[in-house]
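Presented below, as structure tokens, is a lone chain in the form predicted on its own.
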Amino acid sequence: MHIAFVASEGVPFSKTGGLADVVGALPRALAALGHQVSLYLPRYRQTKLADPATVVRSITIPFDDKYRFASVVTGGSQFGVRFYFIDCPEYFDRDALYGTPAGDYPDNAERFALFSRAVLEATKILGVPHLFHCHDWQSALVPVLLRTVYAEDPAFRDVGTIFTIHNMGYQGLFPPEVLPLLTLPWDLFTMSKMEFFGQVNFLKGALTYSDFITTVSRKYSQEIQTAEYGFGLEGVLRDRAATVTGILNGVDYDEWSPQADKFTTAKYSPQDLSGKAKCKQDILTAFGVTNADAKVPVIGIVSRFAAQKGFDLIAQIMDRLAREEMIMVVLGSGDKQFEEMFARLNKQFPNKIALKVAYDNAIAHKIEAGADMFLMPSKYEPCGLNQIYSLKYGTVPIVRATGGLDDTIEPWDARSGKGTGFKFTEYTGEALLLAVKHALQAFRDQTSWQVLMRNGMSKDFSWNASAREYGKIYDRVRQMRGVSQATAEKVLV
């Protein structure tokens, strides 16, 4: 079956969370059962191509003041996968992705508009998919195009979508005089599509028009059900309970195991956890951290600073958790409030809390291998992907049980010596530091711990059964089409 990708990130082309790390490896486990797969991605100017090549000259987008034109580029093909992009300098050759500091590009509704038209017209001459397989906000116009716009072009009438949600907070909000804007149907504009409070919402549109939705992890796709999760779009999601799934994200273990990471001063195995200490004194001294002794636990932090993290609870307990024998390593960057918090505590408490502000892979992969410990105190978290690499690296998870969080890590019981990591549930600063302490108190017992480590390292979250869970839902959708997949297999594309 040949699907489509359409995302606004992916490694190793551009990054700026977990959806590129996803949208870099499920494609490639895709191909590797055989599927047909091409990824389009917009051309930034982070995008390094080694040997760029121009395959669609012009394309030619409508919007409601004047024509824009975007070109496709190929990146070529790496393990089964098709890479190509969508370049057009005067929407994508910027800074960052999405915006500055000060906040979102007020242009991001035109660019997103033009990458998903872009994408559509492309395949027609690149190779029409079965299947479009759309991520987060950013995509989310294709499927809404698909069922309006280009409704009648018989291009695309046995096509189906697939959408996958990566985070509900983020649904791509927009005042509705955009639709005109973007040569969009007026009668868009209503609540059973995509009128959200007065104002235009994409993810909105993608929930309405796909034909079936995904997200990153089983607990997730409850939660977003809820008016605690759903960020006013639980009702539609409900509407569509029938057609909504969560499949666990995969990790890249080539990339992300302690036995092969090119990044670590030391490997190490479950079989041979020697060089673990290595890598604790090795991120001590990245961090700056002298004189430290190596039998006080480091928990790591390696996020994006955002309201979502739960950083706000450990602003609540690092008063007291500071009393306690441990080190912090903390390594991200995001709102501002939350890294003038992380410099304030860095300063108040000098020998407790390290700060790097930065988004560094080098430094992520060696706080994953010399932390002993890895926090992330989500008020809500899709799937996540550092608990998971964690693991991996026998760094112990604290986490808070939501999402895939919850999916993923299991409670430690010294006393039957099952379990992979420590976890509480009620989103107060009480519950985490309750946590951490008993995380601390367990590291106390080194024998003990060794068991909980290598329970984490021996778990296996690779990608291959996360792909069979999607060629199902792939196979499905042709089903609902109205094309078996007999039939899918000898179109020609």
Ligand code: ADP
Contents of the next structure:
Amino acid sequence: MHIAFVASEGVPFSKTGGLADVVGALPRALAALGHQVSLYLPRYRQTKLADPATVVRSITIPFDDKYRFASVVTGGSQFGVRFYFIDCPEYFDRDALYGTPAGDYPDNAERFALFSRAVLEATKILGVPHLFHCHDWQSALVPVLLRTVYAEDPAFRDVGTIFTIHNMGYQGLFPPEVLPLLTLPWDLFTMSKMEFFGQVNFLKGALTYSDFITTVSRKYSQEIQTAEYGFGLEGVLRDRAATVTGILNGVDYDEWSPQADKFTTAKYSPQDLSGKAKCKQDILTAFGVTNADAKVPVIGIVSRFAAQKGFDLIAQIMDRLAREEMIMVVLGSGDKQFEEMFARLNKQFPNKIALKVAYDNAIAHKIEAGADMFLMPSKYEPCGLNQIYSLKYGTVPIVRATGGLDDTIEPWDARSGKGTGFKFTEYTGEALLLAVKHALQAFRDQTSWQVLMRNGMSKDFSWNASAREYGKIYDRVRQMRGVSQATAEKVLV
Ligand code: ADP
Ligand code: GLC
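The structure above corresponds to the form predicted on its own; please provide the structure of the form predicted in complex with adenosine-5'-diphosphate (ADP).
Next comes the full complex, this chain leading.
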């Protein structure tokens, strides 16, 4: 089957978070199963292409005020996946993908509407797929356009759409005026389509118009149908419950494993863990910690700084956590509020929290390898990749039992020697502190700690199984489309 992936970021071309990891790896896993996969991304300033070649010279996108123009550049193909980039320097040749620390770019609706529309037009020249597989609000207009503006277009008659939710917290909310500006029909501005508390909601459009909706863990697929996690769209999702499912993300072990890691100072494996001590020393040095005893446990954090990630809980209990024997190494960037919070904690407890405010892939790898534990106290977490990476590195996850964190981490039980990490459920500082203390205590018994490490290292979250699950959904959507097409033809006769 020919699948066109449409997304706003993908490794190795662009990345701000886990979406890019998924978009970088899943197409390859699908291609390995025999699918034909094309991946469409915007061409950003940070997109580095070895040998770019223009394959579509000019696509005209009508906006209300004036026409916009885009071209399509190919990045060639690798592992059976073809890469295409929508090139429109006016919109994408900028410092960042979505905005600056001061906020989102004010023309994001136009930027990603142009992107979605240009993808549809490009496929008419480069090959219309059987299915479009879209991801998050930035590509949400693809299913909307297909069933409205392009509804009568014979090129797309049988094409199906699958939409994957990576995060309900980002919906693409814009003022109503964007509809006429983007030449979208006004009747989309109703509660049953894209209207959302007086605004236009791109994500809601995709949830309304896609043939099938997936999200990135089983637990999150249930959570988002409740008011606590649905961000106001729980009703829309409940209405579509029969076509909503959770497929856990896989991870790319070529990039993320202690045997293969290109960024770490030493390699190690479950059979020979000795290299991990060198990685620990290396990460402490990288964070300027020179006087720590090698036996002191290191707790790592690598994250976007956003309310989703639950770091306010750390601030609540840091004074008590600071009494424990441990050191936290924190790499992250994002919301000013959390950058400042960590800077404050770092100043107050300089021997307990080491901080780098940065986006740095090499350091991210070094933390996965060098830390003893990895902390993710997320308020919500659709899947979460870092805890899965951590398992492979024998870096024991301490997580809140939500979304994919709950689905991937099994609680450690010292008596049976089973389990892979530490979990807490209640969203409170107390619960977090208890879980961390539990982990620190377990760390003191190094013999059983190594059992725990190896339990995690032996887990296999590679993409193959999840790619097969997507394959089944693709078949279902093809069937749905085929059936509805046949029915439509019967009605016509
Ligand atoms: P999310 O997509 O919500 O940010 P995930 O756990 O799914 O969370 O994925 C985060 C990805 O982004 C991981 O690959 C992680 O290593 C990377 N990442 C996050 N913050 C940073 C950072 N400050 N520097 C380098 N990599 C980061
Ligand atoms: C999102 C989520 C994260 C998930 C990632 C990839 O950004 O916050 O939990 O792992 O997408 O699906």
